[in-house]
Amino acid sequence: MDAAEQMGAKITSGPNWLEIKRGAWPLKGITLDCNHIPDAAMTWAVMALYADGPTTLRNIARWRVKETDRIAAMATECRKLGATVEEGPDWITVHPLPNGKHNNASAQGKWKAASIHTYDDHRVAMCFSLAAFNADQVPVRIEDPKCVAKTFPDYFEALFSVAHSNTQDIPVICIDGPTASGKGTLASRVAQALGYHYLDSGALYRVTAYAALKAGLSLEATDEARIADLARTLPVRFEGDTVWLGSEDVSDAIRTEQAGMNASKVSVLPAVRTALISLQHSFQRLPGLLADGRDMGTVIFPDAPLKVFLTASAAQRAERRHKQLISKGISTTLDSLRADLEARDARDSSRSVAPLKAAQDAYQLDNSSLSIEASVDQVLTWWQAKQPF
């Protein structure tokens, strides 16, 4: 706390809490003997990037013999961000970077987008997350964020719960495609790889149809207004592979073939689609979103920086769905599945509101003969090209 106050932070505290507010800005460069706080002092090395002059941390020889050589690690990663750094056997000096309209003459270089190597060190990962708040809005990637599990497994979840960003700055990747193309599996795998939130928009329509039938409504246009009213306040949430409707786990109930047909029926109702738009937008939260469906890139997130249209032949999709249902003990035939898929494709493609089609700027990905791993790698490659570090 004392070091943060020296740098200009305003700190108030109670028996079991701290409140830290911005005071001086830019922060003040300091020289600090860190013998009594060697581990905590790593935070000041990143805070030094926001100072009005160089910050020197002394008596940190123990950094050299921790999970990694932390002096070398902090120096290397700060330089990736554009900072000038000097280091010695038991000290490090970090020069600041420009900080928006408060740029100062002593600032060196400029902020650079960087992918921060964490060295399997939880403190490196947590400290460098602070670099993401730079005024130039350059992206910062933390490699292997799960290394924080040693001391604070939910660190990044906690960070994003208190961080705020303009919605348009939160990245979205859209994966659209026809029924049984594998977009849900692909989207969830990519979301897991990037640490992003996941939106299965198709599940929202399945849940809407399920809730409507449970409320005694038909899925026809005669009940369109009432279904739309229900959809506006749909208490749905995703937790891993589990889909909740209020306190009810509806994961299995909405994954049947009939549930899919019911979802297709309600999805053609314009008032229902309008009612679900704001609900889908609410999933766009830090650090980013993977959204899969049929109109994610054309209607819901038209400005998404990466859009993928996933396709596969009807025969291949029917075979995949057949294996999936047989594994669950559900009897069906390939011919009937293919007929159902082709009927749903026709209905989804010809509906008057948000028909199934690829966005003009979408990448086409035919996964008929691709493994899920190859498909994931392709999307990540496209994303890397869009968001280079």
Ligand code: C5P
The other form holds:
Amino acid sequence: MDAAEQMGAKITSGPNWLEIKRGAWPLKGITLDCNHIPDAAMTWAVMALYADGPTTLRNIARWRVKETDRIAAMATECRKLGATVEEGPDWITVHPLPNGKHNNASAQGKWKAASIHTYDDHRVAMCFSLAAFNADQVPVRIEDPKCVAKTFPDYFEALFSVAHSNTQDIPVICIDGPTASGKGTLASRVAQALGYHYLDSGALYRVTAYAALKAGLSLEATDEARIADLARTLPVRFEGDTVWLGSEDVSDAIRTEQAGMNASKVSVLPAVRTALISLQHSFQRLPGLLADGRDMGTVIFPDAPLKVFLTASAAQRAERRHKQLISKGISTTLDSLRADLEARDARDSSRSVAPLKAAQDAYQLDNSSLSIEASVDQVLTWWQAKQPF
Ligand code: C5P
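Following the display of the form predicted on its own, present the structure of the form predicted in complex with the ligand.
Every chain and every other molecule in the complex is listed next, the one we just looked at coming first.
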């Protein structure tokens, strides 16, 4: 706390709370003996990037024998960001980087986009998240962010709850494709791998149809306006695999073949599609979104930096759906499933609003003979190639 104050932060405190505000900006470079607080001192090495001069932290030999050699780790990762760093057996000096309109003469070099290695060290991950506030807005990736679990499992959620970002800067990956192409599984696995949110847009149409039938409406154009009204204020919530409509758990009810057909019916109604737009946009939250569904890349997130159009032969898709239903104890035949799939594809492809089609800039992925892991790896590789790291 004293050190943060020396660097220019304004701190007020009570018996069990601290409030820290920006004071001097740029921060002030300091020289400090860190013998008594070696762990916390790591934070200042990153704060030093925003200072008006170099910061030297002394007496930190213990950094070398912690989760990793923390002096080497802090030096390496600060350098990746573009900073000049000197280090000795028990000290480190970090020079600041340019600070936008608050720039200062002693800044050296310039901010570089970097993917920060975290060495399975929770403190490295947390400290370097501060680099994302750089004035040049260069992206900073924190690898293996879940390593914070050791002391602060919700660290990034807490950070995102207080940080603001322009919506257009929050990355979206779209995965579209025909029914039963495996896009749901692929999208949720990629979301998990990246720590991103997941939007199952098909579920929204399924829940809308379910709510409409429950309200006694028909799923035809005659009730379009009333279904759209329902959709606009749909009290839907996702909790892991559970889908709630108000206080009702509708997870199983919306997954039947009939529910899919019903969804397909309401989804041709333009007013219903419009009514669901802002709900879908609201899923674009930090740190990023995997959006799964027919028109994600063409209509809802047309500027998404990565779009994937997933396909598989109708025979393959029918077989997958068959296995899925059988495992849930729902009896059905392969032939009828295939006929249903083809009917649904035909309706989704031929409708006038947001028909099923690949975005022009989508990568095509035929997963007929790919394992889920191989498909996930392919999408992650494409995503990696889009990053400036
Ligand atoms: O993906 P899922 O099978 O759950 O979607 C159910 C139906 O909802 C689809 O057949 C399609 O008609 C409709 N849908 C849509 N636009 C989306 C997602 C689903 O029209 N973005």
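We call the rigid core the largest set of C-alpha positions that still match within 1.5 Å between the two forms. Please read these numbers as outputs of a predicted model, since none were measured by experiment. Numbering follows the first chain given and starts at 1.
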| request: Superpose the two forms on their rigid core, then report whether the C-alpha of E19 is displaced by 2 angstroms or more between the two forms. | output: yes
